[in-house]
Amino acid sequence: MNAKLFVFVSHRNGKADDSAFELASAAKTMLPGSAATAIVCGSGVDAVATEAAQLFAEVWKFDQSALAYPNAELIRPLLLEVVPAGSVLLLAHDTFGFDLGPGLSVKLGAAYVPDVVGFDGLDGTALKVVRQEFAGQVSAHVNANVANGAVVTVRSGAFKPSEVSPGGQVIDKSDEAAGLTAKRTFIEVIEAEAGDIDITREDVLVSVGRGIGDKENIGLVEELTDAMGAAMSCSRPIVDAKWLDKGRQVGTSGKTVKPKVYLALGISGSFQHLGGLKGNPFLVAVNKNPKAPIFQVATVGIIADLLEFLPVLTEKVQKAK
């Protein structure tokens, strides 16, 4: 297959989105000596478009006053225009690519492959990819045909963000997304309420999920936190069962972290979980069960069951201050 390469660079604030730096390592695995072309949508996105530039030998932009906000129903018809036939076009696995991505694979008569976790390679026009299945416990190797092209979506923290290197170019298409029209607009952003603490200034957190079993057990790592001086964070069924509040939770529908440190507890790992994890930390896990998914972006995995685990771990990091 000699379809042309695409990736589609999410940004914020003036910044590319951590998601566009784990594409770029994406697509050099996905097809090694391939040289990916990004696109840029948005209003006032130099800086943004010449950021793109150091991950991507070269970056489509398209500055328009009607895309400063993300919106797919504008989005999808501009790349139906300007993507040729049977390209393949990488996508984060993000509420916007959710948005995106299958209504485009439609229109562009291409395969949809969602949640992408890993790439076994090319053979003519099967592409090879790894998803998870059953929650994780289950790697699944699935050949998706790509004859006609194909829109797929990568998981968070699925692949290592790929390494800068000055030298793209930046070519502005801008007058090729003039004119376009939706039927739904963008009002405002609402922010989550911070809470007692902002965790996403936080440099380490120490994360509790639906492992630690009880919430008498939250004291346990209350005192591990305190030992290490880090924050407290947590995933979404702690959250659910009221045991901390809301704006301590991580993933796509808690708050973004970019910590230095992050230590997960009890965690499984689920992509909404992940998703909220940015800027490639130092990841310790520590889960009893060994197929965790969490162990697969892992810096250092532990098997261990919390109750036991903890206690010890606080004594050392006490004694060794």
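Throughout, rigid core stands for the largest set of C-alpha atoms superposing within 1.5 Å between the two forms. Since we're looking at a predicted model, the values are computed, not measured. Numbering follows the first chain given and starts at 1. What changes on going to the form predicted in complex with its partner chain:
After superposition on the rigid core, displacement of the C-alpha of A85 between the two forms stays below 2 Å.
The two forms, fitted on the rigid core, differ between the two forms by less than 2 Å at the CA of D99. When the rigid core is held fixed, the Cα atom of D120 travels less than 2 angstroms between the two forms.
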Second form
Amino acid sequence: MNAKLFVFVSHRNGKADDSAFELASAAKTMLPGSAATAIVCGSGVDAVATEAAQLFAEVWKFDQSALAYPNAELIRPLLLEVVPAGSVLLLAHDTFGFDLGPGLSVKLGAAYVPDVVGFDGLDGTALKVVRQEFAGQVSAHVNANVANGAVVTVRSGAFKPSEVSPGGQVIDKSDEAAGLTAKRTFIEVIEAEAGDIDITREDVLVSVGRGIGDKENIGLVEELTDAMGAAMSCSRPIVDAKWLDKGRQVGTSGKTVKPKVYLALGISGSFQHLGGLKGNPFLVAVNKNPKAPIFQVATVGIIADLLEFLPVLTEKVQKAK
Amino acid sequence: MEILVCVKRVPDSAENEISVAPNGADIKRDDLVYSVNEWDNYAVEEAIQIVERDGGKVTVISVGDSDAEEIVRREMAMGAEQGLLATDATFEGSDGLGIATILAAAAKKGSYDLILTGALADDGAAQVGGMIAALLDLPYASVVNKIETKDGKSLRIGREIEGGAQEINDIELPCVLSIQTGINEPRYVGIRGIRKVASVEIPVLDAAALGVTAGKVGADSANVKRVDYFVPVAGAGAEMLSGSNDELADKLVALLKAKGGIK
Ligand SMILES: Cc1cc2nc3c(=O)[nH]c(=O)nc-3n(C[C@H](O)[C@H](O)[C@H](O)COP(=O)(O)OP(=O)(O)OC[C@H]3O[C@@H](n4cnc5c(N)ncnc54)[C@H](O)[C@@H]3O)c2cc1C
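Form predicted in complex with its partner chain structure, per the form predicted on its own context:
Every chain and every other molecule in the complex is listed next, the one we just looked at coming first.
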């Protein structure tokens, strides 16, 4: 395939995101032997461009004050001006990718291939990828016709971060596609409030998910947590339902934790949840569904109904002390 | 404000054990519990709250077969005034762009100030809202967890970005937003509510009514096609403990003690 290959590099505080390193290896896996060009947009992004040049042979730098915050509604028209028709563009499947990607593919007339976890090569104009559906319970082989190019978003954690090696070339394109405007204006970022406890500092976390069923049942988890001398965290639906504080949410839109021991109680194991769990803990999953994806990553698995199992467990823990 | 909310009927992945049918062509559909996509339900609630505050009308639309009518009705029971169903044999097998093309065509039939979708659905693609916006040349924002109506010309919105931070933007109307869970607390729909809308007519829009041609939607024009479903060969996977609850708890306590999990 002769299409030009691009990787959009997200960055924060003058550093490339982890996703840039993973996208560099995703690009190599997708089309072995091809060289991807990185795109770095922002204001005052020399350091990021230099960092990107350790991952990519070529870096296009767009340094404009209007790009100080990554507003996808501005970056999309910019890319439409500079990216040749038929290109393949890789971005992270994150909240910026959600903003940018689908509309970009429509405007480029290219295929949209979201949330890819694996590549199986190229067959003519068919890009063969692996995705997951139904909250990770099953996987799917998907073929995308990339004859007119593609916008591909890649799941975080699916590819090992690429090693860095110096030698890439930064091309300053800041004068191109200047003066763009958008119908959406960035105002500010409000950081998440600190909660009543700091779960990022806890060694032992007892984490509760939607499987607990009802607000009243959180008491069962609290009793176990107290008996263990641990702290309680949770998955997102528990926060959405306002049963626990946002500060206790583990995941990509919550906290990143590094406990030694993590109990996942009635948590299915979505990648957004697991994205907040680092440091390879001793991970115990309790779930009534033997097919729950959490069992693929847990150290120890127990198939049980929480409402029956938790009281028994709590009593045994109390006795064991 | 005139608001269109796009909703999808999905197998409830919290309620179901999803497994692959023998030839991988589909998942096993018998005995699945279906519901409205979780994210979409928040979108409908948000639309209803805006209209309760500022006036206007909420229209709910779903692309699907007659089964999808049930979820359109459910969302009407929440308080959406109008329901629409986009159904046509040529829509079958559409990819994300095909679905967005159908919905954009339906949106063009009305004059909506605001179009909402869920942030994502059962395929995790998070694509339809952004595609509708591009097809209609409207501004777009994804994973929205706050909407403030202002002067009728624009909205002040919050997007929930990584780490749970909130990105505040102003966005001009008309626009398309994808809604994140937690933005509100969707109201409960009881049997009585469903009964009230049981006989309300839900107009069916087919390809001709929408003016979409087969070359734009359906399996043949899909650029992105699922070949099959499969269950990945598990890596090491978890060491599964077995026994009665009593035995399971004994085993787990021993492991937790050894790992420093009990203080
Ligand atoms: C942009 C974005 C960001 C997100 N960020 C996060 C995040 O930071 N953190 C997060 O957690 N999620 C996040 N999510 C949501 C994520 O996609 C999942 O929806 C969520 O993690 C599911 O939570 P859960 O596992 O508790 O619920 P479910 O997936 O519904 O799983 C519930 C589990 O409980 C089991 N169960 C049910 N009843 C019982 C019982 N009686 N006994 C035992 N087991 C039972 C079920 O088998 C199931 O496996 C995000 C989503 C998006 C789109």
